[in-house]
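The chain that follows stands alone, in the form predicted alone, written as C-alpha cells.
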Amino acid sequence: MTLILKPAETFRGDYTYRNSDEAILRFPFPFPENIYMYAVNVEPHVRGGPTAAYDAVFDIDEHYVGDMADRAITLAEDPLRCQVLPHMAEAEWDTLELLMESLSSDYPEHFTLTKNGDEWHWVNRPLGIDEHFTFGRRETLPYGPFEYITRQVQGDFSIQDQRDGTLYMDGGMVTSQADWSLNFDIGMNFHEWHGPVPLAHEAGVFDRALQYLLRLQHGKPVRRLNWTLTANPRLDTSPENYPMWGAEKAEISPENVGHRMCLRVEVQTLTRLPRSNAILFGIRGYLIRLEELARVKKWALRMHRVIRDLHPLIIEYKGMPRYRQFIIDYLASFDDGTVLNSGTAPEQDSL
C-alpha cells in the first residue's frame, strides 16, 4: 500500500489537524446499527475490513509525523506515560520485533528492518531514524525496547501479563488515552482497570471477554472497537492533564459543535506474544470532526440516531450530558429518515 504522509500537524494549541478526503473515507466508523450498547464485539484481526484503516496489522496514516511529535511532547512533560515493570523484559523485545516486522512489511517505502542474527538494522525514514542494535541487549538502544519502538508507532500500547487466572496491566505507552491513567492502572488486573465502565459488568461482558482473552492463541490476534467524544482533535485527554482539556468541553456550543467536537474511535487489537506469552494490547485512536464525518451521509444519519437514543448511564460515562443535545441538533439536519444498511462501510467512494 502507498502511504502519503502530511507534514507535522498539531493536536493541541492551534489544532491544525485536519482529515483529507481519503482519511475521512478510511475512518473506522464504530456503529454498525442505529443503537449502541456495550458488547464484547471481538473479531479476528485480519487484513481487510469496512475501510482502509484495517488493511495493515498496525495502521499508519497521513497524520503519522504529527502524531509522533505530539507523543514526544507528552513524554517530555511526563515520562511516566511509559512504564514497564521489570519482569516484562521479554515482552518488551517481543513487542519491538512484532512492530518492526509489521511496519517494514506493510510500509516498505517508509520502514526497513534488516536482520543478521542478533544484529539488527532499523530504518524509519519519516522520523529520520537509522539504528543498528543487538536484539536482546537493552544497552544498544537509546530507550528500553518497548519505549523505543512505541515512540514510533501510532496508538497507545499496553502489555498484559497472564497469571493467576487473569491478566495484569504490567506495562504501557499511553499518551493519547480517553481519560484513564497508566500510572494509576499499572499492576491492576483485568477487572480492576475496567471497574469504571457502567452496565457491562452487570451484563457479564468483562467476564466473557477475560475468558476469551485467556485462551488467545499466538498467530491469531483479535480486534474490537471503542469510541468516545472529544472537544477538539486532542490526543492527550489524560486525567493528569484534565485542566488543559477539560475547560475546552465547556466551550462547545451549537455554533461550533460541528467544527470542534470530534468522534474518537479506537481500533483495539490484542496479540499473543511468542516468547513471553504476554498479550500486547494496541489502542489505535482516530479523530474526526463532526463536520468531516457528516460528509459521509450514512455515518451522519447513523451517529445522529445512536447519540439520540443512548442509554442514560452511557451518556454519563461518555461525559456528554452538557453537549449531547448540541450534537443531536447538528446531526439532525442531515437525517432525512433514510433506512440504512447494517455495517460500518461508508457506501460512497468519494466526497
Contents of the next structure:
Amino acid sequence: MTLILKPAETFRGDYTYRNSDEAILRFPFPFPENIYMYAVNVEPHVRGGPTAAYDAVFDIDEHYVGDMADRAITLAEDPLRCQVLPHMAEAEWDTLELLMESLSSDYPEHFTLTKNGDEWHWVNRPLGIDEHFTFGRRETLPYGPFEYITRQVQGDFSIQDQRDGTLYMDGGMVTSQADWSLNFDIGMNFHEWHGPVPLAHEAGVFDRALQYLLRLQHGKPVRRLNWTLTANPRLDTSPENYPMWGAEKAEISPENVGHRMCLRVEVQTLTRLPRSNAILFGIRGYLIRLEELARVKKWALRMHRVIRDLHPLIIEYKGMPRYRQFIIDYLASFDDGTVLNSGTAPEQDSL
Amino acid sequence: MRLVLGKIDVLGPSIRRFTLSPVSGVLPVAGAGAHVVLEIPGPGRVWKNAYSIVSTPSSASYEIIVRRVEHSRGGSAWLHDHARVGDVLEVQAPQNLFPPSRTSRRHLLLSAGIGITPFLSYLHVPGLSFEWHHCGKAEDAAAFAALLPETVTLHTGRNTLNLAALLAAQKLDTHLSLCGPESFMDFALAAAEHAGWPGQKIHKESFGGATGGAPFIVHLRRSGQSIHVGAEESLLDAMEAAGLVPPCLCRGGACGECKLPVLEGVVEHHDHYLSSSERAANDAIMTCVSRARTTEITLDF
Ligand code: FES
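Mind giving me the form predicted together with the partner chain, seeing as the form predicted alone was just shown?
Let us now look at the entire complex, which starts with that chain.
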C-alpha cells in the first residue's frame, strides 16, 4: 500500500496536527492490561504487530513532512539538539546506511538509494532532496552523516558506544523528547542517564536491561514502548523550552482536555550497528489527542482504567497530578464496564 | 545465510585463508572485531566454529583465517582436509564480541598464534593508533609476516618479547588488547597486573554466548511431554520444535518472561534475571538460555 503523506501540519502555535482515521487505527497503543507497571518490556523488533505502525523497521507516517519541518525549526533555534562525540564517526556512517537502506526498501515510492561502490545517490522525494555523495567522506555531505540522515527520519535518535561493560550516550538527534536533554545527558553512561526514574531501580529493572542490551546482536533489533502525556501535540517538550510548554499544561481544563491532551507513545528501537558495534537507539514518538483515541472503544476504556489506578510515584514522575482527574473524568464517560481482552490491538477495522 | 567457498589460500603449513561469498544477495557488514559462526558438517553432528572476519567491513565476501588444530577431528580439520572451492556452508550472521575501544588514544595489541586474526580487522579502522606485537612459532613466521604491515613487531624466537619492559614503557592513556591461546593471555594478564595496569583498560578476546551444552531430557508435567534437548539448541527452541508455545519475550535471559517452575533435576543457570538466592533455590529456570545439569529435568508446564 502506498503511503499518502499530508501537507505539513504544525506542532506548535496553532497546532494543526490531526490524525486521520487510518492514523488513529495504526496508533501503537501502549496498554495491554488495565494495570500499568514498569517491567523490561523488551521484545524482538520484527515486522508486524498489533497495528500497522509495526510494519516497517523505521516507520514513516502521514505526518512526515510537518514532522521534519518542525525538527528543522528546533535545530535552527538550538543547534545543540544534535551532537556527536568525535569517536563515533563510524557509528554515524552506520546510522546513515541503516536508515537509507530501510527507508528505500520499505517506501520505494518516496525514497531511493543507489550505490556504486562508495559513490552513493540518495533521493528523498517528499523533502525534495537529491544528493550524490561518497560514503565515508563527510565533506561530501552538507551535514555530518548522522545529522544529515536524522533530519530526514521521524523520531529522535541516539548512538550509544559500548565500552567498560556499559553503554554511553555519545551522540544524538533529540528534538521531540519527553522532557530530557541531550546536552545534559551526552557522554553519560546507562545508569547515569536513567537516574531519575522512580521504582524501576528497586526492581533491578535497569541492571537486567543493561545486561540484555550489551548482548544485543547484529541483525536482531529489539523494541519497547514508553508513554507519557503532553498538553497539545507538541514535539519539542524539552527542559530548555519548559517555559513555552509548561504554560500550555496549565491551561488544560475539564472542557478542553479531550481536544488538547495527547497521549504520547514512544516506540523505542535498539539496533546493533555493524561497523562501530555501537547501538542505535530510536525513539519514535506518536501523538494522539484523547478525543481521537476515544474513537477506539477498547482504548478509551483501557486508558481510563490505567490512569485511574496508576501508582502514585508514576503519577508524579509522569508529571500529571494536576490534570489527571480531568482525564479520568473525560474517559470515564466512555467506560461502560465492559470486560476487555488483553493486548493492544484496536479490535475494530474502521471508526 | 548460505555462503560459498570462493578461494582457499595456503598461507603456511597449518594456516589457510578461506573466502566466503553469498550464494545470493549481499553480505551483512562486519566491523572490526566481528566473527562469524560456520556450521561445518561432521559425522553425525554439525560443528559450530567461530572465526574472526579479517576482510574490510563492506567487502563483497568474508575472509577468515583458520589454523588446523593438532589432533582435531572437528571443524578446522574439515576445513583443511575436505573443504573444496564451491562448497556451500551455512553461516550465522556476524556478531562482534571484540570491538576496539574507540575512545582510547593509543592501543597496545598483543597477540599470539592464530590470535592474530581479530587484530587484522582492526587495521581497517580509520585513525586507530596502535603498537602491535605478535608472537608465533618459527614455522609460521613467513605466513604471519605476509599478513602483517611493517609497523608490527613479529616475535618468533623464545623470549624476544620483554613484556614487563614493554608495559612499563606505555603512556597512561594506552588501552591493552590481548588475543591468543589461554596460556599466553594468562601470562600477559599477569604481567599487566604486575605492572599496575588498570582493569578497565584491558580487554581480551572471548567467544561466548552459546546457548548449547550437554544434551538432556525435559519432562513437562502438565503437558505430559518428554522432549530431548540437543547439544546445539536451547530448551526453549526444543519446546517450540515440539509444538508447544512456552512464554518468552527477549530470548536472551533478561526479561524474566520465560521463567518456569522446576519440579525435579538441577538447573545450570545462564540468565541475567534470577538473583543468586533464586538460583540457589533451584526452583525456577529461564528456558531461553538455561539448561539442565542433570541428564533429566522436570518442569511445571
Ligand atoms: S525470554 Fe526473556 S528471559 Fe527468557
